[in-house]
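A single chain comes next, written as structure tokens; it is the form predicted alone.
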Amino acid sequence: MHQEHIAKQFDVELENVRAKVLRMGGLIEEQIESAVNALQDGNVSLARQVIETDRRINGLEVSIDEDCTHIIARRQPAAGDLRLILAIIKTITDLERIGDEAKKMARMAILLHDSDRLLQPHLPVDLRHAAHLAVQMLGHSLDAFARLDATTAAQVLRDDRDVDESFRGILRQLITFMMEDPRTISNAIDILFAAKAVERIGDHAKNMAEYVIYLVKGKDVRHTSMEEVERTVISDY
């Protein structure tokens, strides 16, 4: 009976940590959308809000990390439970870095919409489509983590190609602008950094999806082909 009580407590602790991870992920999704809107609409106040909120994300990362450390020390988890803890530790690292990318975009928004910079030629480059794809990837990775769904995680890996292609399209646009009018170079470089931040968000979401596959299937699929990932996901082992 005592062992059963301990096991239930352990399950509650794990579930609380999982809930914290999902809360952190939801906050970061909002951060990305706010940062992109600030960048596209010139909303400096919103950009500053993104930068301020990043502290909450950092605090959540530290809190979850401490929770995981305590669970390992007290419970000495094995097998699937240990894989879950390891996946959570890796996931929150990627989530925190996604938060940093959102903060980077917010800083670019402030820089681009500074009064002096507005005198330079406006560049009609829209990052919203690429950002939508990256946020979608992040949402699906979080959903796969919540439901321990390797199939959804594998789809995230496929979707990363769309984010990469969208980034390349933005890069081609910016190169064209810079070649046609050298006055656009300064703004174009800042937009390029923001677009690269979006592309990196996709990379981090992909990492998170790989951790889910590891968690569910017990196999590390990093640095493997998509075909190998597919075989792992459909395997019963």
Second form
Protein chains: 2
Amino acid sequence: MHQEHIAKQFDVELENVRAKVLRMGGLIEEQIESAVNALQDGNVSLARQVIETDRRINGLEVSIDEDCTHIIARRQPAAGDLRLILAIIKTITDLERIGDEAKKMARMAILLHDSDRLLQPHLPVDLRHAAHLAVQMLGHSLDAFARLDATTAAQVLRDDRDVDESFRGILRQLITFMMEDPRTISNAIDILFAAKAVERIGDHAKNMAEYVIYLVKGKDVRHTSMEEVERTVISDY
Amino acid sequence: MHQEHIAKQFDVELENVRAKVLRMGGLIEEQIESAVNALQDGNVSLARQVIETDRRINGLEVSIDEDCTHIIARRQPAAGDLRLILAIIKTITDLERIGDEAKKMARMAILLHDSDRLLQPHLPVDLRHAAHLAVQMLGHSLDAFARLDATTAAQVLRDDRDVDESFRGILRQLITFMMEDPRTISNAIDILFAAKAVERIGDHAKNMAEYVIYLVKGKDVRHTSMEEVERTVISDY
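Counterpart to the form predicted alone, namely the form predicted in complex with a further copy of the same chain:
First the chain shown before, then all remaining chains and molecules of the complex.
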């Protein structure tokens, strides 16, 4: 009876942490969307809001980290649960760094739209498609995490290629503009950094998906090829 | 007596893990030096060696991760030791990503020195100084970790500003070259990505230093200002 009580208490604590991670993830999806909109529309007040909200994300990371440490110390979880908690600790590190990338984009929005820089030629580059792909990857990683679904996680690994391809497309576009009109170079470099931030968001979402596959399949898929990952994921079917 | 035996066994295991982390760190310092030399000297075979060695680093990460999980599951460490092990798990994630940045630089070296690209104008940009600063930061982070020395760790946080400043200097140089001769743009962008890799190495070393401060001072210094960090670190003196 006492054991059972402890077990239930443990489940409640674990469920609370998982819910907090998903809330953190939802907040970050919003941050990316807002940052790219601020950048495309030159919306400086939206950019400021993204920078301000990043504090809340940092606070969530610290708080979830503490929750996880307390759960391990007090509940001394068995191997399976322990692996889940360690995956959470790794996941929130990537989530927090996705938040940092969104903040960088917001800063870029403010930089690009301040008065001096607007005198330079305007660049018709759209990051929305790439950002949309990255947000989708992040959403799928969070779904995979919530349902411990290795199939969805494997899809995220494949989708990262689309984000990378989209980044290379933007890079080619920017190089063309710079070659045609060297006055665009400074702005183009700033937009390039923003595009790089989107690409990194995809990388972090991919890391998160790898933790889910590890958790479900008990095999470390980091540092293995896409083909091996797919063998691991379909091994049960 | 039995308790004491367990405690000793635990110390041995923990010491083994710490030694492995330092070995991994040493290997990565070498990787960064080799990658930047490959890039500057157009040494393609050195670049290939860096890419090959990265597998060993990935293997070390997976192996240390498993060691840490086993120690927690079997030894059920008390809060202080648990925090140390969790800091190790986070540290090796950053170390592995530093390794990835070195690999990216090595790939860039191969790309820049293949026959087609050599037809483009040569760019007299030197990344060695920035890379040297970043390797120094990493070395100090590893020292701080080995000795659990918060003062050295705080120094790393300050040094990150120098790496960032050095990156901005390279960026200004590259923009000047591109403006003067648009034919340099493609190569300049590749060198820019290599410089960005160096800047990110500094960021990862900074993350590692923050874990050490957290460990020693029991206060989470991530997401706090430099001034707060210094207050935390000098609070004992």
